[in-house]
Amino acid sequence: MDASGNGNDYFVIKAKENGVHVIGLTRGADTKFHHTEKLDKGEVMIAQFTDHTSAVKIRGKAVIMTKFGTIDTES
């Protein structure tokens, strides 16, 4: 949990190439894309899950760091 105790932990995405897409997906009965960002090599995005965001899809080569560990994409 984060410092406020609400469970909205932060995670970090670092692009390993130009054009990495970070796509936020909504909560609710119908999952939809609601936000996209494009990162270039070396750019870092700090994000968190919210009342509106239930999942994040990442396209491209990136490193994702969470409290659970580090994930390195293979695309």
Given for the second form:
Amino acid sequence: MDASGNGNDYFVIKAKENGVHVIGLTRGADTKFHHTEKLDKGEVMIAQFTDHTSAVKIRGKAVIMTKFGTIDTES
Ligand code: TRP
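The form predicted together with tryptophan is what I need now, so please give it after the form predicted alone.
In what comes next, the whole complex appears, and the chain from above leads the way.
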């Protein structure tokens, strides 16, 4: 991922309620869930896109900070 120059960006997810799910989806031909992390209110996850993770789905009320700005999910 580093060879492409865009694998270094971290993003931050801060849960605004209990039971927010951060779901990592696989890179490549198959797009599958490979990891689900459950965050409770106030918990923060700092993550990157990697060789294994090309997309992330956030379920629940959370603030997501990326280089594109801050995104607030609806509840
Ligand atoms: N083992 C995963 C990976 O290296 C860990 C991971 C990285 C992850 N970023 C993520 C899991 C985002 C969920 C969401 O790809």
